[in-house]
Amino acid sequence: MAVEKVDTAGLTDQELLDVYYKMLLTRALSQRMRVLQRMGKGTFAVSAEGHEGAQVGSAYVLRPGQDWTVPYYRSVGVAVTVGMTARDVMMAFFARRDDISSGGRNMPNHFSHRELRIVSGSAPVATQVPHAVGIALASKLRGLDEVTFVYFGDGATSKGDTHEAMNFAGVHRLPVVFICENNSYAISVHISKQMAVENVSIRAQGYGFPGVTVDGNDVLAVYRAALEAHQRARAGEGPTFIEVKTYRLAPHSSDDDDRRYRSREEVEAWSQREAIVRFRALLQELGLLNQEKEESLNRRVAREVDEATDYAEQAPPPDPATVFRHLYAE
């Protein structure tokens, strides 16, 4: 019998393996931070623990430096397949004089990069989302082959600014993908409590462009349907809304206790069919990944993560005498 040939969304066997490399970087880092604001040594943690699949699969097709990125604070996948190093983001961690992202003056997991075009965000819930669209309405009145990713979670789409934001862009049939991460639960509420419509991509259809609801925890179908939504908003077919079901593994941040409202057996069910875990099968399963390749990626992201903490730790913080900079006219 003929073995089923594999569907790999025309990646090369060292693009998959990269995503692979992505998506365990995007979890080491997360794990590295959540521990290290345990020890008292960051302020805040927020972990990308189970959006993997949703973060590096939709933001593997951007072109870092020519499409625009818009993440929200949880982008840890988003912004490393960008291209923002460990270092970078232990540097915004840590809070640093040379951190890329604000010098040190901003939250942890506030990405930002000029040369790869991340554009920070800010701590309110959903306030990229406008942002996002105006970046894209200057990119078509400029004429430029541009597209703008925004990512939010199920959350911000109870937010008036997400609704707003997806009229103008449908009006205009903007170069803008929206990717929604949904992951059940705005911080501590369910979404069941939210909206009464079991996909939140069918709200796309009231501004007039297609909404699109993929398995968050399958890299491959995300990567799929944000190319698609990709080449669309280049040929000028205007917007998306990708949502992208998938289940944070962790609390929603350093400051959440998410044991008062989700079981551990929940917990435990999701974890068995995350996103690494099945690729990790996906790739065993092609002959690319084996126990040998399998830890020496493991030693090359450990490696990276304890080389990024370490350099983090012992920068040098901000001047004091620079507190004010950017606040008033010099």
Given for the second form:
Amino acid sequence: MAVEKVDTAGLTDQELLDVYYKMLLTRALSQRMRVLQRMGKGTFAVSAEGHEGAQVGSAYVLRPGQDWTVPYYRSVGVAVTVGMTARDVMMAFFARRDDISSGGRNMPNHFSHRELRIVSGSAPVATQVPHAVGIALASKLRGLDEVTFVYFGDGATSKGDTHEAMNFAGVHRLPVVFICENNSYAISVHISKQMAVENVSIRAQGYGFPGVTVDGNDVLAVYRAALEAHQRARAGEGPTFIEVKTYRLAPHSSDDDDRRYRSREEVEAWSQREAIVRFRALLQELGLLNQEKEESLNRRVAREVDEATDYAEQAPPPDPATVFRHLYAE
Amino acid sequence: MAVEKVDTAGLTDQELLDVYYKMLLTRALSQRMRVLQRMGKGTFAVSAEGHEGAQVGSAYVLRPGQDWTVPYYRSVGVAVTVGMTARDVMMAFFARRDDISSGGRNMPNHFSHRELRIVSGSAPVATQVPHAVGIALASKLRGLDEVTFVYFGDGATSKGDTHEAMNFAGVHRLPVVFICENNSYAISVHISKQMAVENVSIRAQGYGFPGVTVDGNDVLAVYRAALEAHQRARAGEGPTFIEVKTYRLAPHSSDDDDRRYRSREEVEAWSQREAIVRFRALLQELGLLNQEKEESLNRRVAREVDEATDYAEQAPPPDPATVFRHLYAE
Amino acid sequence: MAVKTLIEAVREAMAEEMRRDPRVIVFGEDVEEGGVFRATEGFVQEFGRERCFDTPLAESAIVGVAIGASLNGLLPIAEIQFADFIWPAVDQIINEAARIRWRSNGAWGCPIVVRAPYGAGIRGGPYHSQSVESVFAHVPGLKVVCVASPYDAKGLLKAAIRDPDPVLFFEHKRAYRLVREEVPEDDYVLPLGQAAVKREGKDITLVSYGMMAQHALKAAERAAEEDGIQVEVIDLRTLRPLDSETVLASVRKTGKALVAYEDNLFGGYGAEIAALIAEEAFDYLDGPVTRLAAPDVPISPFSPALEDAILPGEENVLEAIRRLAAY
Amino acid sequence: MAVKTLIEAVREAMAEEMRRDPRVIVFGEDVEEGGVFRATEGFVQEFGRERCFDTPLAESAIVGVAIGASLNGLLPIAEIQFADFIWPAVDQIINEAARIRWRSNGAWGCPIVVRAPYGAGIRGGPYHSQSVESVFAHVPGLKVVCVASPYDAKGLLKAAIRDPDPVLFFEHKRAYRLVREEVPEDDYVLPLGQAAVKREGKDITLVSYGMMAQHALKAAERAAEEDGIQVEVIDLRTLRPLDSETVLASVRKTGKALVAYEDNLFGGYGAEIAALIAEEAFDYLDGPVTRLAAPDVPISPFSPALEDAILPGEENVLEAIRRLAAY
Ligand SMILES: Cc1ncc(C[n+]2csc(CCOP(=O)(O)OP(=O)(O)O)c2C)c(N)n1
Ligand SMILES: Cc1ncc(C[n+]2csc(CCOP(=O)(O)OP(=O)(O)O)c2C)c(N)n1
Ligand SMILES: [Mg+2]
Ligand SMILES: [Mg+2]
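Could you present the same protein in the form predicted in complex with the partner chain, rather than the form predicted alone shown above?
Okay, now the whole complex, with that chain kicking things off.
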């Protein structure tokens, strides 16, 4: 009976399972990169573990190749949801010649894919936010049915660029959605030293558009909020700010030791209620997932990640002679 | 009877008249600089006409030499309220050697006075806002009973620096008061193209401290809001944002022709209800001002401005050989 | 051919390009009203507020939004009201605009133009007078133009707008109304990266750009008349990519090089020119590679007495020519 | 005397100054926890969170707030986590910190230190590898230090903290744990603005700084051993104010100058050194003023294969020495 009341946000059974699969893939890719880095097979890894609900739930709304995605370095789940493959992710991890994101020039996780309209980003925090606003400005001026989603963390809310961009979008009522993955930390800096508010979504009011805070451990709640924002944008009603409360289960990056600043109890508590665990329970409750199905999904994901890792590991590095290319248009 | 009910914010009769005098002085200095510039006696003038209520009303709260003032280029009324003289203002206008603000190095109206704790500013909009926060940080860390008031326009609210600084102040609960003189224009850009909100003071909520909007044509309302903010700061309760709705009655600067973007009707309507007119009526109502007193005040102001102009006009320019001095500590 | 001022040439170049290509838009502070220097006068009337519009007062967003719009099919011209106010946008310019094509291995491109009035001599004080070109000319991935000549400005601005990469276009504000010259009405484009030999000479190569190139030309005329010294004056026009061939060929001919710029001497753009000459034309040099630039204090003090004391002009160039010729 | 790494020297300098003067505070991102390079390890324990504290992620505010705090009696050290992220703070550094004393005619001063790890070679990609010194070394009102030597770092950082003017202090991050040398325990201060002749020689003057000065020293040793070329190696240490006397005296002695830096060649800091030599030591030159630097592409590509292709090191310096010696 309880099952009947579950709001699945209009997603079909197939889609619900697809969401789950993408969450698992995000998790597995993140874990694999961390492991490979520790094995010395790569110099740098960033993990999206814990952010799967925030990332897959929101990006699932996007129309690949039509809408625009402006990710940040943690956006593994966004990238795979919009259509990047496990191979694409691993090719970047290994900095390979044929890495579609950057040909090994940018760090891993700096996803870019022109056909999918995933925009190349940098490492400096928040510089992508005005880009998203500019893309949305062009969509509006050109009269195109396009929505731009831009992703960033709680730390990024402190930057001037985030402010300037959100204000610009508010003034021009642009079809852009600001998605803040609030995981309570900017590397080691706790949110209490980042902002003096409970919910940073309140800032949207100061720019004249709605801001909402959603539970990132509830992937469908995230999806619903993103869908509503997407619809508002398409309807010409302007931007929305979505704060997704989440948590990263791994250190900030392979350069970080989070035991310096987070108690293991805190991490443990969050991992009890994280989005994958919770969504799995829901899917079971809905009768969409049994042990067999779960195992088969896990096998599929593991196979994909294995295959992608092998492929990328053996792929050639960039040719040094090409380093001078593409500085300017050719 | 009505008179009895006027809330004079605890100011004595003498102080009320002093406020009025400073408003008149601000007006007269602004006008004189505009006239002198048109006569070719200076190359640049910025006027505070219309902003007297916002400036004198707020700065009257400050304890000169103890509290800190971080002004902007329009802050004639702030400067004279904190203690700069008509001469100081005119010496800067004429870019004289003994100009206390900068010795003729900075533009006019870029007030600085170390003893009065009026901090030297630049022309780039909003860069002074983090300085004010840093000053307040030092006050707090050093345990000093000091409050910092920082001034800026509506245009400045769009800058990243304003955001970053207000957020910083909120997180550290610093004794700083942000005073936005919202005159609806940033040069020719109307407020509707600057922000998508009615009252920009709403943004303070997003930084975890109170924001209020007051009528800049009511000098006592401004004073009350500033006093309350000052008390909060001293009590360790952190920052306040005060938006003062006002209007500039003159063009942006001597380089601007505001007829290109503002109707004369709009200017006329505002000049009917501007702060000096309104405060004069109140003082008359209170029996503090009659025609004689008014004329004597006006004569005093005119004399001061005349004397200051004559003095500054005849004062020597800086010696070219000194231009290399003070680049570094000597 | 009509004689035009620099600001007219700039306005004409933008208007022609906007007529030619609907993807071209212009935005910044006060541009709807015509801009503080009147560069966009009449644009709202002709092109509407969809193609010429005011932004909030936020330079980092102005450039950042331009970058984004350029990724989605537009050709934005972002106006920074004074070059002195470009600093908040440096992160967007250096970390983003300059690197997006390279870092995406050619997948994305950033065809923006950032226009800004620069330079001193208008009693603007230390915040309406700066020369900022050296910072940007140093950055791989950017193109940088500095102009004071109306003819060059029109042709180069059109090239900048059509260029597929980010171009910083600095117009010397003192020249806006001061420098006049014949400017064709028609559509001509001057290639980026080509210096102009504005005067031929056999004795000294004088490399300059912007307003200093104007001073240089006048000083060269006087050196010829008064001293019989034949100075070859090169106006670089584009600072990046640099037309090093024109510079080196001239120095190999004259054997003496004078580099003149308005910015502070130390670490200014002219240092690169001097270094290039000292390395690549060493065998041809008959005298020290000489630089003339502003001394190392903020440009400019507001006081006329102080500004005149530091700002290099025709007289200083002439003096430097004479000194080098006598070497 | 104990052998210490660069990061230890940096930490020691700050800790000693904080013990010595209660006005010294340090803030930035992640400094409470010890900093991403561990420069402030143990500071919270020793000095408390009042004197070592985390800020919101906002570089312009970090510098702007430091400026304000310095106006009100403190001596702030502002940490920028990587030099690549200093660009948003450039406006505060150039328009504010550098000018406040001058523009107030000496009334105000700005005794801040902005520390940032810079430089490539750690597989950091294009956003954790940049050399940014040339931009700041150009600005009157600033002082700029670049170090890779632990000994120099300690003495110069202490000088920077005590200096009454704004100092940008760039530490080469590759050197943090790589370069070790004897560092006195006691309180020594090295004056800003003095270059160090790290090796004497009569054949070639090699001017460098930062990590390249370390490569230069090794290359010079090899040139002596393998080719009998005696290279005089000057580590500038302070880029502004420049110790031009030491540079020029050396070139006047050797007659040949090689300038080596890690940044992009075009318009990099070394251009100023080359230009200075070409003008002031012209009569003494027996060969072209030669520069060795990174080619003009973003520093660095993340791929090791690509980074190694562009980053200049010991081998490249040695090659340049040989080429210049043979001239
Ligand atoms: C402008 C800038 N400053 C500092 C850094 C170093 N840095 C990288 S990630 C990071 C924390 C970002 O935190 P947040 O925005 O909350 O995102 P999260 O990593 O938690 O998802 C910092 C300080 C940077 N990349 N850019
Ligand atoms: C960073 C920056 N950009 C642009 C300018 C040019 N400018 C000077 S004042 C001004 C408008 C400021 O408006 P506002 O903040 O509302 O103050 P008001 O002059 O109305 O009092 C502009 C755009 C500047 N000084 N600084
Ligand atoms: Mg975070
Ligand atoms: Mg205004």
